[in-house]
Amino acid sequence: MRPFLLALLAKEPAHGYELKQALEQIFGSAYPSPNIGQIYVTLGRLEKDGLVRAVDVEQSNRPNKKVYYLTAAGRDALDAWADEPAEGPRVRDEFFMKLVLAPMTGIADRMTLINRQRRHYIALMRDLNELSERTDPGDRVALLLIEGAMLHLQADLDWLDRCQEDLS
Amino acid sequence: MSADPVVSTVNLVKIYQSGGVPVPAVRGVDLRVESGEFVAIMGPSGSGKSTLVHMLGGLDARTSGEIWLDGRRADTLGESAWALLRRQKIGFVFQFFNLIANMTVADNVELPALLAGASPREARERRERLLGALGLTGRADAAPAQLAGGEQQRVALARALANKPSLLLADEPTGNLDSRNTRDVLKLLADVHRDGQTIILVTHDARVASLADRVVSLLDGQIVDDGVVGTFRRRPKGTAGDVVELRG
């Protein structure tokens, strides 16, 4: 959550909860509702680390709030974050990992792993269309975040077809 | 009632002859299909499923085996019988709409019902009830070519439904078709499919695969899986937010 913190603070200077506020408006339903505690130990973090700095701001009848800046370094941070690429998918995951040992030790026959992780597939994809069609249709953020999920699991579908025809 | 499987297929083969060698593409098929279900055919491209659903069709003959449509035996029928028979029972959907081009879309899709025998009153008002659940009303009068692919589709769908086919026959539909217009052909068969119609489908879009009762998966012409779609879930309310977490 740290960069995400940073490009909000790089804005404007806010205090925890509006951090908050903004990530869930942004996002909308596409990002799972950040917990506030969450964001104060973040954010304390990022002050021990000199990116934020944290001012008390007076309120009457209230105790002080504290609202957050971004510093130098912090802006060195995001500018960092936002011009690396972000990592690509991962292949070589736990079903690959089945795939390659489970038939050495016998446990498991490639096929039917393959057919069962593409009915797993299937299944998801049914639920990311009724997922789809429960959004919001202005709910943007959240449709393309659905949209690349559904493309993704489709290059995986189309991975097994590989497996599949290499392996038999 | 009858307890007729719409589709049956016994120890179906076919083998095409590529100059004077044989190049099996589908190897013993058994499929059933009931009454209402709507199976997608999945697998790598060479696998026969195309094949598969033009000999279900009879747009290509069976080198043996058997084929079955509504309890009657109809791999030793000729040609003519084969017409006779599609456009009585069978609806198709290709990739290509194959549209007739110097038609209006109204009579494209009124066309397969007169075929069937139906009378020209019946034929209009099943063409114009068609176009109407499909949005295409404003559309009756134009020529295909006039139409965006996701429209000719889905006049290509009102076609193949026009004759109340016991089967609709369909090879990779959305296989043209931009993200956009293939939702509105997946909705269209989601409806179509709620309202008891029996649909055969080939398709390599997982989209259009998941919203089917089975799938049926073919490698080498040969079927190696087939099986109910289940669900996935792991909140029954999720949002998208949720999908961070199924890529986890």
Given for the second form:
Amino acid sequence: MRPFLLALLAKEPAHGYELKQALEQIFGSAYPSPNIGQIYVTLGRLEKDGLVRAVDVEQSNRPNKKVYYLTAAGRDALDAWADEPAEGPRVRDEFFMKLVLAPMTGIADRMTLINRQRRHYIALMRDLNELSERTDPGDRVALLLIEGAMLHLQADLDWLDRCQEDLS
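For comparison with the form predicted in complex with the partner chain, please write out the form predicted on its own.
What comes next is one chain alone, with no partners or other molecules.
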């Protein structure tokens, strides 16, 4: 959440609800709507770390609101985030650990685990297909996010097939 808020604040100063709305507008229904409490907690931590500064803005008919501005340190952190590659493949995959260790301890059968995980991935794929069908065709960002998730799921399904072949 931290780099996302910093990126939005690099565009323009904003208060928490504006940041929440911006995330929802940019990513659409494909991205889970952020919790406003999480946004304000994150903004507080960013302020404590010197990455943003808050200015109280008076409002006539409402309580004052805090508008957040990106600091120079925040810009440096944002630049560092943009320059870093995102996480790559999962070497410590929880399912694979379960697949190897559970049968050794006698708590689960490998085929049962593989089939359960396959059903889970297929259900997720179905949900993503439905989400894609409900998404506005002009919302390219949301559609690309959904497509990326579906491609990852397809790769996970292919990997399950490989696990079944090699470990059975």
